[in-house]
Every structure is written in C-alpha cells, then in structure tokens.
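Shown here is one chain on its own, the form predicted alone, set out as structure tokens.
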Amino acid sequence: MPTEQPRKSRHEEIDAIVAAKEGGVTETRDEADKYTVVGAATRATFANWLTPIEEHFVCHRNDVPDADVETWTVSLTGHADGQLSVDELKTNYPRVGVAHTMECAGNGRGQHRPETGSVQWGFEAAGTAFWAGVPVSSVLRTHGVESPDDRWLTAVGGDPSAGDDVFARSIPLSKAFDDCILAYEMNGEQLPEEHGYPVRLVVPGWYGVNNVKWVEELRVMDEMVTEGSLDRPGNHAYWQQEAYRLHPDGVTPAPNESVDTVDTWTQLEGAVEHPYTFDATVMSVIGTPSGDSPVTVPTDETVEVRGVAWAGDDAVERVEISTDGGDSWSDADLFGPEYAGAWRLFRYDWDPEPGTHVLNSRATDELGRRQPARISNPDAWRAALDDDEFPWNAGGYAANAYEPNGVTVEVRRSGDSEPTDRIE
C-alpha cells in the first residue's frame, strides 16, 4: 500500500530541476519528504498567459523513470487491444495542440489551518502551456473503440514505485474523446523528463493528478479503477478512490465504480458523498504588482493590476479586484487568448493613494460560482459554502479562497526620499 515515506532521491531530482529551470521555480515544503515538488518562484509567472517551461511547477511522488524512447510503448487494454511505440504515435496519427492550465489538486493546501497533508503549496502550483501530441480519440477509434458509451479510461503511469502500488487514474471516456491528447511536446519542445517524457496524458481544464505522466497503459473500462481491476500485480485504486478526494478529517472515502457528475464543485455541493478532484474550481491569482518591493507611481499615472483566472471546464465570466482588503470591489477587464481549459488574463487600472494596500482578486465562472473568501475551520465541511468559505478538507484539495492569495503593496509617489522599484 502506498505510504508517505521519505524518498532520498527526491532531493537530487529537485536540485536538478531547479538548476535546469534557471531559478524560475523554487522548492516547496514537503512535510513527508517524499514528493518532488517545485513551484513558480515569483508572482510574475501569473502576469503572463503562457508559462515558460522554466517556470512551470512540477509534482510527482515516484522517481522519474529512466525512459528509452526507442523501446517505450503504450499498451491499450480492457475494451481496446494494441500496443504503440512513441514513433508510431508520432507518425501514424494526427498531431494537434491544446492549451491547458495545469493546476495541482493540492494547490492552496498550505493555506489550510491547521495544516493538512504533506506538500504545503501556496498558489504556485499552476501554469498554462501548449501541449502537442495525438488525440486520444484517434488512437482509440483505430483500435475498435468507436464511442464513449458511459465508460471510463484508466491511465497507468510507468514511474517506478517504492512499494507494490501503481499510479492509476480514471477519467470518463467521454472527456477523453472530447479533448484529451497523448502529449510528447510542451511549448514547442520535447516533453521534459519531469513533465512526463516520453508521453503524457493531457486532460484540458482538469487537475494535474488526472494528467498522468509517463503513460504506459490506457485501459478502457466499464467503471473507474477499483482495487484489483487491472491485470497486473500490486495495489491499483489508492490514487483514485482514497487520495485526491475531498472529505473531513478521520474519514476514509468509500470507493465508487462510477459517479454521475465529474464537476468538482457540483460534487462538493452534495452530488457525491466525498468528491473526486476532476475539473478545476474557479480560481485567480494577481501577478503584478508582486508586493516584493514598494511601487513608485508618478503623479497622474496609474498602476496596472494584472493576473490570471481559470475555471476548469467552464469559462471565466468575471474577475473583480479589491484594493482595500476585500471591503470594496471593482470589475477588471478580461483580455488575451481565450481557449477552453486555459486561463484568461485580467487587468485593472488602479489609481492608488500613497500607503499600504491589500490587493485581492476573485473570479466568477459562467455558472455563477465565485471564489469564496477564506478556507473554513475543520468542523464546517459542506456548510462552509454558505458562509463564503471553502471547506477545510483532510487532503487540502481544490482550495480556491481568495484571501490567502492576497498581496500587500506599498505605494509611493515620485519624489519620495527612499529609492524604490517603479512598476511598468
């Protein structure tokens, strides 16, 4: 069974990733000392639409496999049958690109009080990239799977486990047919090892855990993965049926073969007893000003507040900005690229008075669901939603409260005696 045991090799991986990304990321605190986790080093990452590979977060539990692209294969099993090399994927199928905002389901876990889980993310575990590869639907149709038929697709990673478990995640086959790809490129470059080389499942708009790295098997099933449902030794269902589910402290979620909705927010409102983390909840982050240094503003000029907002499968309808710690709000403008499953840029022209200001952003999706203000205490659970709170949960998943992501900014006008950085 998977356990939270320290993994010495993770430190070597983290050091190598941070060095390769040239300071664009920084290590994130992991209380279990097991996960390879680095996140965006500065807020500037969230002031731009495209996230460079050098600034894109990384999160995984096992060692990066020593993959040989010449021998790596993806097996099709269950209601499909076949085996494909990476070269066959690249030459025998159409090549497409998708824009996808990848967010770790544990993003915001470090904002829970009391702390929960091991990896103490703030807001740094999110990024938007262009991923290129093969439509999953093309591969499956070629191998006899013509339609979803309410079935599920289980992706199995080829990362070596220290125990006898495998990393397996199931998504509805309808989602796989809709827009998922088997990616072998990221931002126009060969997929980096830490991002799943040589092939990764990309599930646009859904939490990173569903975007299985180092894919070695795709199994078409009548239900989600449950214990013993794969034709291989070891434990299969932990990462689907226990981990990455929202529940109060002291609860072990019961397994389900299927669920009627994969919308994480709808599940949280009561559709599923202990929700699964599938599509991302509505979220926003201010990228600039960063608050790292005072902002000097010339007389009669304004400051541009800029950031990003996303809502999983749903569109972002509105972003509001507060410059007084949430006492009042003004609408920001949405601009830039607009792709399903990817974040939108927002901006707001702010005419500040000198002094210290707390800036917040809150986004609302097309279904009218708005970021709550804070994370609740552990006793609130589902009732938290009625109090403008996100439910504290034992895994620290899917948190999207805006107050913990606020930024404190000191504003000065030109002519102040102390030197400052000027915002452009």
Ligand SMILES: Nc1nc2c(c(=O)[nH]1)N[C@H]1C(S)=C(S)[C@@H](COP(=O)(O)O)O[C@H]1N2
Second form
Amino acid sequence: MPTEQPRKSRHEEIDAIVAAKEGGVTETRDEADKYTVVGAATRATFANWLTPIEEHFVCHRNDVPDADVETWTVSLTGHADGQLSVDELKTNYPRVGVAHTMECAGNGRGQHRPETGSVQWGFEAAGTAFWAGVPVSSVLRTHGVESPDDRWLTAVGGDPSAGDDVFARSIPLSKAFDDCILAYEMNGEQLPEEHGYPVRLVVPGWYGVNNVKWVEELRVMDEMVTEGSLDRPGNHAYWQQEAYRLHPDGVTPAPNESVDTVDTWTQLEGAVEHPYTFDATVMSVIGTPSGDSPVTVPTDETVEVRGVAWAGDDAVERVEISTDGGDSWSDADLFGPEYAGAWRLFRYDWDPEPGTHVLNSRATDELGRRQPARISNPDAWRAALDDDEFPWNAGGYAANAYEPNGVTVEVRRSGDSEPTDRIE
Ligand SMILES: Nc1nc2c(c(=O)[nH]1)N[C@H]1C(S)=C(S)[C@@H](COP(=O)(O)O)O[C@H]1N2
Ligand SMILES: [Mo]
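Now the other one: the form predicted together with the named molecule, given that the block above is the form predicted alone.
What follows is the whole complex; the chain from before opens it.
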C-alpha cells in the first residue's frame, strides 16, 4: 500500500547535493520519485563517533527554500508570542552544543519483505553530528512560556510544499524544554542548506522527521497538531498523524490529540495503537571490519570489531557480538563519548579462525529492550515482538533488526597458503 502521496521528481536537486558533497556519496533509490535523499554513509562511517557532514544522510520532501538569512524569521505562536530574526537568535541567547544521533525513521525500510513503498534505506540513514544553536527553552521563556506543563510544541518548516501538506511536527513541550535547540551550526560549520539553513530544530535522540528543517514557526499548543490546528492554509496534520506512524497494511491511523507515552518502543509494545516515530529504537551497526575485502591477521593478533550503538534518548546498556551468524554471543566494551541522544562506540577483540564468518551486533537499552533478530512477516504485527522479530509495518518505519545488518568477513592468517592482502 503506498503510504505517501506522489510528488514531482527531485533528481536535479539530488544531483546538486551529490555534487556538493563530493566523493563516496551513494544516491539511495527513490522508487516513487518523491524524496530528495542521499545516503552518504558507508560501513566506515559507523566505525567513528562523529559523522562528517559529507557522510551524513539527507532526507526531505520538498524543495530546499531559497532562504535569505537577513529576512528569515521564526514566529512564536499559540501560547507563545513573538517573532525572531536569525540575528536575534544568534546574539540574544546562549549558544550551546548538542550531540545528536539522527536516524531517519525509514532507516531499515529496505529490509522489509514484502517491500514497502518509499526510499529503500539499508542502514545508511543515520549519523551523529554536533549541532550548535539556541536552547528552545531560552527562546520560549522570553516569549510567554515559562514552563512545559503538558503542552506540545509544533515546529513548521518553511519548505515550499509541492502539494498542500505543510511540514509540521509536534513534540511534547517537556522534551523541547529538556534538551532541544534551534540549530544554526553543524559540526562547527554554518548549517548547510540541505540540513536546514538558516535554522532547524534538533531533537536529541529522536527520529529525523521530528528535526524540522528551515523552521519558520514554533507554535505552543495544548495538543499535537491535528487538521486545522495551524493558522495557515494547507493540510496541517499529514506528517504527524498519517505518515511516520507504524501500522499494519491496509490501515489509516486515527489522529490523536495526545498520547500517554512518547517512547516509540513502549508505544509499539501496546501503549498506542499505531505508534508515532518519536525517539529512536535501540540499534547498532558494525563499522569495521567492513567485509569489503578479506582481513589478514598475523597468527598472534586479534581483529577489532568496532561499531556504534544507540537507543534514542535512552542509554545503551549493552552490546553483544556474534561471529557465528547469531548462534553465540559475547559482550563488547562500550567506550568513547557518552552524550544523551548520541550513539556510543563499541569494540570487541575477535580471535578468528581462518575462513568466512558472519558478524552481527545486538544492542540492549537501559530499559532492557534488545534489538530483535529479523523483521516479521506482514501479518504478525505486535505478536512479532514475542518471537524476537520486529513488526513488519506498511510504512517501513523504526526497523531495528540485527540480522539484516550483519557483515560477512573472510579472514586469512598471515602464513596461510592464500596470497595475503594488507591488514585492514
Ligand atoms: N522542513 C522539513 N524538515 C524536515 C524534513 C522535510 O521534508 N522538511 N524531513 C525530515 C526527515 S524525514 C528527516 S529523516 C530529517 C533529515 O535531516 P537531514 O537531511 O539533515 O539528515 O529531516 C526532517 N526534517
Ligand atoms: Mo526521514
């Protein structure tokens, strides 16, 4: 079932972004010709903590607005009141930085069988950048909103919509006050156009879709966005209430004004009938060895299996590695920077026999939720979770199964009769 509406071609725009990013960028198939998407990551991206801009994926629906930083404003509406220029944002408020692992909610969609519509991402739609800007709480506190209460913050993108759908997403005001920023820098550089210049919302640990680019309005509301709740023309609720929700085939999710929990996994376990993609589910990817070429090691040395693991705004508790295709597991060590909302590095010293091995990583979060083995068949829905499977869903969202992300590696020991390559 197509879960999203058709749009005009974006190929020229994709070409321009690919050209600007230079080298190593793979365009991900956009079967329906809808999205501007660039999957710029390779396995090696996941062997490092900080993702260079050139390796960070891009994903959006409409044209990149031709933004004039001199005239761009962010309107504060609803229970907030005011209007801020980019210059005011930069000079009147504290400048802070946040580390954020951004993952498109459609990452892993391409692992669904049968295929779902839209971009067939593997694991490349994820990256960790350091974003700098203004705390949302600082801006709201000076514009009439002292505390979060139970309200919602709706961010609206200034991207011109090819159809009538305004790009609007709501997050709980408590999350906005907690750690969200209006970012104008990425990895120490001016925010690139395709990542939201001049200003975007960064929601640490939450799926990409919540991180509205080209923000032109922040609306403080009693409920999350529903049809007609914004003071502007167009459809307001498509991106919140219809797209980016998990559901079986043949279902149109009913809109909600609020939900009891925003934790995506808790929703999936049954708390919300058709979950919203808010915080990212627990996930890991091995970065090295990449499997691209045989690994040759001296007989007395081990191979470092290294990668990253994340769990939205929950902490990663544990990462296990299997070197026999999932039959047995050993604990990896977590190391490196530890920021809420950003991934952790893991490493495992592997003492392999010569031959071909299948490597998998499997992470568990601080609430004990562990990556399932595979994506279920389309009929299973929630029951899949009891079988260590992730529920196939019609939009292909939030998939975090480990088997599809495994690496097949050929190991040679120096001194083997095979000719040796360099050590990876
Ligand atoms: N205004 C606007 N913001 C948007 C989008 C969009 O289409 N329009 N796409 C969202 C989606 S689906 C993702 S995954 C992230 C991707 O952010 P990036 O391109 O900086 O990686 O942006 C989000 N913010
Ligand atoms: Mo996305």
